[in-house]
Structures are given as structure tokens and as C-alpha cells.
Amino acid sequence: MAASFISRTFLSYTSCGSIRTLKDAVAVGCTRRNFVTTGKYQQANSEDDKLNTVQNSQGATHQDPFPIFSKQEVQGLLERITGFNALKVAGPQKKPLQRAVYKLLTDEQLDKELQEAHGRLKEKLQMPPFMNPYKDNTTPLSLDPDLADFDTAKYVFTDISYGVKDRHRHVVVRELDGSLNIAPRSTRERMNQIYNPREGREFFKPRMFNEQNLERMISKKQYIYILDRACCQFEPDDPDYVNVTRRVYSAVNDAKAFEDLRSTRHFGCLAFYLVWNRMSDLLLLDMLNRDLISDAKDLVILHCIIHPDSQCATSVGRLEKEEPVAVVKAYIETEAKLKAQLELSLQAMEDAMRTKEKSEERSSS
């Protein structure tokens, strides 16, 4: 059996006391049969990892978004929509003063250094997964009435074997009534933080995510800080992460502050969230006002992928060529809620494009 530590944890799971041996584990009923079981634990653990229904601010579809989000085509669309502003991605960073280093490079070496720097910046734009909140598995692994009221505290058994991912690490709890259950996700994450701590993650939810503090930070438009901190503190399917990020996305949409998240790792998730909940009109309008017609087209194509049965998907499918203007017009005519504003913006952009083409023709002639 894999090496394990058994931690004596009190009712609120707020402290971890003395470490017990496997012999003591057997004394409280955590035998090989109960701890590993013949497939029952693995089956329950796999069911615990399955993504379940979403509870978002819009009360939208209960479908699992992650399979669609993880598609290569969708990831490509979101990467193009996000954009790449090197100055914004790199951003000002507070670092201690160091002596400047100068290098003499050939053209080939310079190109190599630039490509490596570009690759490092691209890594910073890796989007966090867009997932539904998890649902704890409450099915008991075993029931041992003889162990009822054995102690005044519950016992948490944690597998600390090397090479096991935290999401797949076995953590079980011996309850006061003698039942052996899969540990709730919150308990598992705290045990993982004890034995395999991650930099920047705290044992308890930071106070900044409390209702009043979060509302104050959102009112100050500290969107990127909130999202970065949420990525550091929570797993992508944690209910707290889902609630915080969805709330920030809705606030960004209401404030039309899309430029604050553009060229960041969170812009793709924002676009996916808005399209998933059929709330992308303001984002599309912002793209048209900024003459980002290719991004607007990608946003509409994303809408067609997520909602294949929509009228927009049918209209775009009938187009012989998926030209950007034609694709955007198909969405405005079929799905848009801000139809008048989008039509005016698209018309203004087309007029500007015609004027630019005429001026270029005159200059060339």
C-alpha cells in the first residue's frame, strides 16, 4: 500500500495534530480493505472528478463547458481574440535594482533571443480552464458501526506518495459515526497544502474574497488582480473560483471595460463566458468600434461552435465564403440584442474601410 500519513483533525478541519502510524490506522478501522477497497474507492474518486452542473449568475445552460472550451479550434479562436500586446503582457514589474548586462549578438543570435522572449510572454497568456464547479461525492466507502464514537475528532487519512497529482491523491475521512468517506474537496486541498504547499496559496480563503471586500475591489476595477489572485488560491473547478471569476466577468461586461483584460490570460475566458451565456453583444460592439473586424468574426464563429443549433450558426453555414463582414452581419440579423447599435457600428466601420481604400488608390495612382 502507498505510504500514508494519518492526521488527527478536529470537527471543523481547522487543525492537524499528531501523526499516527499505520498500526494506529488499523486500530481505528482503516485497514487495507477500507482504505483502498476493491475498486469502490477508485470508482467513487472518478465520479468525484466528473464535472457536474453549473450554477452561474445568469442561470444558463447546465451543459459542461470544458469539452467545448478545450477544443483546439476554440482555443485557437480565443488566442486570436485575446491578442498579443508585448508591452502589456510583460508589464511593469517591481524588481530590485541590478547591474545592467550588455551582450554583443549577431543577427541570428538576436532573432533567437527575441523568439525565446516571445515564447516566454506567450506562456503568460495561457488561459485557465473554464469549468463547472465540482460536486462532492457523499457516497460512503464503508460503514463500521463498531467504530462509532471511537473518538471526539474525525480522522483524515492522506496518501502522500510521490508522483501523484494533487487532484488524484487519495484522501479519506473516518467520521464520528464510524463511516469512511471520501474527503470533501476543501479538506483535500487543505491536506495537499500541508504536505505539498504551493507558493502564494493560503490555507484559508483570503478575506479579499469576502462579499464586502470583493465588491469594493470590483468597484475600483481591480479586475486583473482579483482574477490573478483567484487563479493562485483556487482550483479552476472550485465553487469559489467559479463564483468570483463569473462575477468579475459580469462586472467587466457591465462596465464595458474589455480593454482592461485584452492581451491578458483572462480575456479568452471572458469571451467564452459571454458567448456561453449569450451576452456577447457589448463585446462585439467594442470590437467593431476598435476596427477589430477579424476578432469580431472569430467571436461570431465561437458563438456558432458553442450554439450549433442557433439561427446564427445556420446563417453562417449557408455563406459561401466566411468573409468577416458577412459573418458579423449574419449574427446581427439573427441573434443580436443590440441590433441597432451593432448595425451603426458596422456601417461606420465599412465606410471607414471604403474611404481608406479610395485614399490608397489615389495615392498609388
Given for the second form:
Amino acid sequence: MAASFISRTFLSYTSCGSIRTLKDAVAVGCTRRNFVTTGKYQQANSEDDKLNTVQNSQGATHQDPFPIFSKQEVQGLLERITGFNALKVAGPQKKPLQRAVYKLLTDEQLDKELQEAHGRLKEKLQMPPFMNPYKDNTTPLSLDPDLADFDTAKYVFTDISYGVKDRHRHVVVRELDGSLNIAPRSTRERMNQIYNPREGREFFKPRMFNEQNLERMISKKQYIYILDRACCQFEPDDPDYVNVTRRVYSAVNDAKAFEDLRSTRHFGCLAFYLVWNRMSDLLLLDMLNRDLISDAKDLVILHCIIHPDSQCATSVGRLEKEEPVAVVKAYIETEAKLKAQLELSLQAMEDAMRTKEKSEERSSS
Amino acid sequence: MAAPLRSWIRAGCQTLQGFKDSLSMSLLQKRNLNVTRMLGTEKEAEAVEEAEAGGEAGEAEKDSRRKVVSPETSMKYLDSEAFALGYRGKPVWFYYRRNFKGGKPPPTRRTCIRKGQLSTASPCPICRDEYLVLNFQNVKLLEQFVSPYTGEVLDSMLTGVCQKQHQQLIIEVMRAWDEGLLEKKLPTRVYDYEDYKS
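Moving on from the form predicted on its own, please list the structure of the form predicted in complex with the partner chain.
Everything in the complex follows now, all chains and molecules, and the chain you saw is the first one.
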């Protein structure tokens, strides 16, 4: 019995024909199985769909969030909420030492350079996908009891053809009992790192993601670094990634440290997580305190998209004009848990706006 | 003329013999070969060797000219007044000046410490201070050797540390990156949403 798992990998060197040969090898003398592991997205229309729901780290049952997250409308909302503080996005970074480059430009050339720089900075704000943790497909591709105990270790076969994306790479394992299975995700991640190493991704999970170290770093408010490293190390549907990110989001929520994450790529996911789990009151309060009324409106609209059956969605739907203050009021009256505080800050914000308008009228007249 | 020469040669042979004797004695002290040959069983031999090793370590500590300092003590030292007074708020390598001939500096020496004591007159910034212990928990010391602009470990040509300490520094910095005590420079991960839609 092989107590410790040792894998010997077979490298398929042919570039075009490798997938075909692998499939043929699998098909000989056995039934073909479907390689598709993840289920299709289903609309939450009936009670039956709730059986397909997946449990997230908070304990609430929901359907797959990624199709909603990747909608154009939702992405636009989240981008607007994130904001774009150019000084923060293009701020001090660790990079190789370079000499400064001086250019003499016309106005048009300068505008073009600024636009290109803006585009480059926007790429930095791309949000990592918000997904539920994966579930391994354990159905075997073929059962060959005649091959049982062929060796003391399992064999892992990896398709290393050029041009195949890591997520779609075929990795199969010949178990000791002779069965051929699709490799579990952990094995596939290891094989990807061996044959296609990526900068910033370690072969072994860094000790930084252990309980003690995570707690220490969260208490020191190193939120952005933890999230950045999690993005580099894990896939978005890895259970470790999901645990770490959800933990950091709830810590940010408890500490009300939303300003730390604003204008970073993680703010959109944070907002989506809070709205998905109906915990967005503190974020809304923060927006109202900073006079970000359009952001507050966007947050409420997001809530209506994610929870279309909620009271808030129906009351916002009934409004004739989607004015920011009216939309936020609808949310506070129906869904909010921190009703008093939200009403107070909304009132304060309205007063501030009114005084500002009056002073502007006086100065103009 | 012949007599002083003969006596000189005899004296030289005596010292050579004396040197050989002392060498063999020290070898015997380190590993008591006579004892292991006399003892029949392996267990007894191991017990004797352990006793010898314990005794030797104790003797080494008493005799060593270089104090062995724990990482925790080193961390306290970096917060102390003595440290601030000695290094004036600069990195520990800042005021160190290497001695070499010519304009272009050669690579730093292999090591400053041989057989448990300093073997050079101008030891490197880490070897010269016994209370500077390179350890992944000793973040304040490690940060002084990491560039704040590039996030990389500074070259030994700049800091002046010996090669052995430089290798140890790299290992401890990597351990600190692993534990999350030091922030590593990370690439920006770009996602293609189409990969995740299947």
C-alpha cells in the first residue's frame, strides 16, 4: 500500500495529436465519459433549483454567483462603485529601477499618452472572478480491475500540448485498483505548476494562509497584500481562495475599512460579497458618510439585481424615476438592519447638499 | 655555526612533533575511537558518544570566543538604545567600509567566522555584531537588507556581507515571505473570464 502519494508523470510530447491519442487510449475497452465537470447555470425560477444550491462559507445557501457577477450591467455597477483614484492606482510600487524618460510632446500627443496610461491603469482594476468553491468529479473514466496493483504508486498522465489553457488541461490518474479517474483539482493544480510555472504561484501552499498567520496579518490590516497573494496563488474557485477572501471581506466589513480597498481590484468583489450575503448596511453607511450618493444608489440597484424577489426590489421597481435619494430610502425602509443610523446619515447628507446648493446660488447671484 | 643550526633543527622537529601530538590528541578528544572499539554493542557506543558530544558542547560554550545569541534576544537588541547609539538609525551595513586593493571591488569573502571565531580583522556587518542574528522572525533586521524600491534582497557587493551570511539572509527572507512577515513583490494576475464560464 502506498501510504505517501508518489506520482510518476507521463509526458505526451506530440503537439496536435496528443488529445486525440489520449482520448483513444481512454476509449479503448471502456465507456466514454463526459469531461465536463461543472454544471450549467440555472435560473432561480422554481423550488427545484434550490436543490442545486451550493453552501458558501457564511452558511447561507445560494446558487452559482459567477453568471450574475459576470453580467455587463453588474460589472459596470461594480466598476463605478470601485472608483478611480489615479494617485492610488498608479501609486508607489516595487518595480525594477529604471531611468526616468523625458519626452517633448504636443497637446494631442500628451492627451494620447494620458489616455493610454488611463487604459493601462484600468487593466490593473480588473476584478478577480467571484465564484463558489469547486466540487471534484469522482466518476471514473474506466474500471480495469485486471490492472489492479500494477505498481506501488499511482500514475498521473498530463496533457502538455501547447496552447491548452491550464483550466482545461486533461489530467488523469491511474489508481492502484486499476481504475482511471479524472485527476482531482489539487493534483491538476500541482501538474500545472510543474509544467507551466507561473510567477507568484508557489508549489506548496504558503504558510501565510494558515490560521495564525492570517489572523496576525488581518489584525495588522494587510488586507490588500493577502488578497493579491491569494489571487496569484489560487484559482478563483479554489476552496482555500474562497475561505481566505471571504474571511478578509468580513474582517474589512467589521473594521469598516472600506477606504483601504477603494480604487483597488478587490473592492468590486467585496461589495458583491456583502450584497450577496445581505451584509451591505455598513458599506452603505460609509458611502453616505462620504457623500457618495451615486455609489449608494448603485449598491441598492445591485441588491435588486442579486435579490430580485426581495421587498427592496419591488419597491424600487415601483419608483417612477430612479433618483438616488429615493432609491436609497426605499432600501432603508425595506431591507436595512441599521435603519436609524442610515436614516440619520442620509438626512445629514441631504442637509449638506442643500446648504451647498444654497451657497452656490448665493455666490452665482 | 653547526651547533646552533643543529639545535634549531632539533627545536623545529620538536615543535613539529608537538604539533602532531596535539592534533592527534584533539582528534581523540572529538571522537573517542578507543572507547568505541572497546565497547561491543552499538547502544553503549551511542550512549558514550552522546555523553561525549554533550560534554564537548558544554566545553565549547565555555571556551568559545563568539557568543551564541538567540533570535528573540536579537529582536530585543534591535529595539534597544545600544543599537540606536551604535548604528545611528542607518542600516547595519551603512557605515561598513570594505578593505580591498584597487578601484573595482571583488566579491566579498566566503566567510568571516572559522572554527567558531572571527578569522578576519574586518568582519562583515553581520559577523562583527554577535547580536545580529539572521532569522525569519527578525523582520527589522531583514528589512535593512531588502530594497524598499525593488523589493529584492540587496547585493552583497553593496552591503559588504560575506557569502555565507548572504546565503543565510536569502533563505531567511524567503522564509519570511512564506510566513507573510515580509511583503513580497507580486505580479498582477490577469483573468480571462471566458475560461471560467464553462
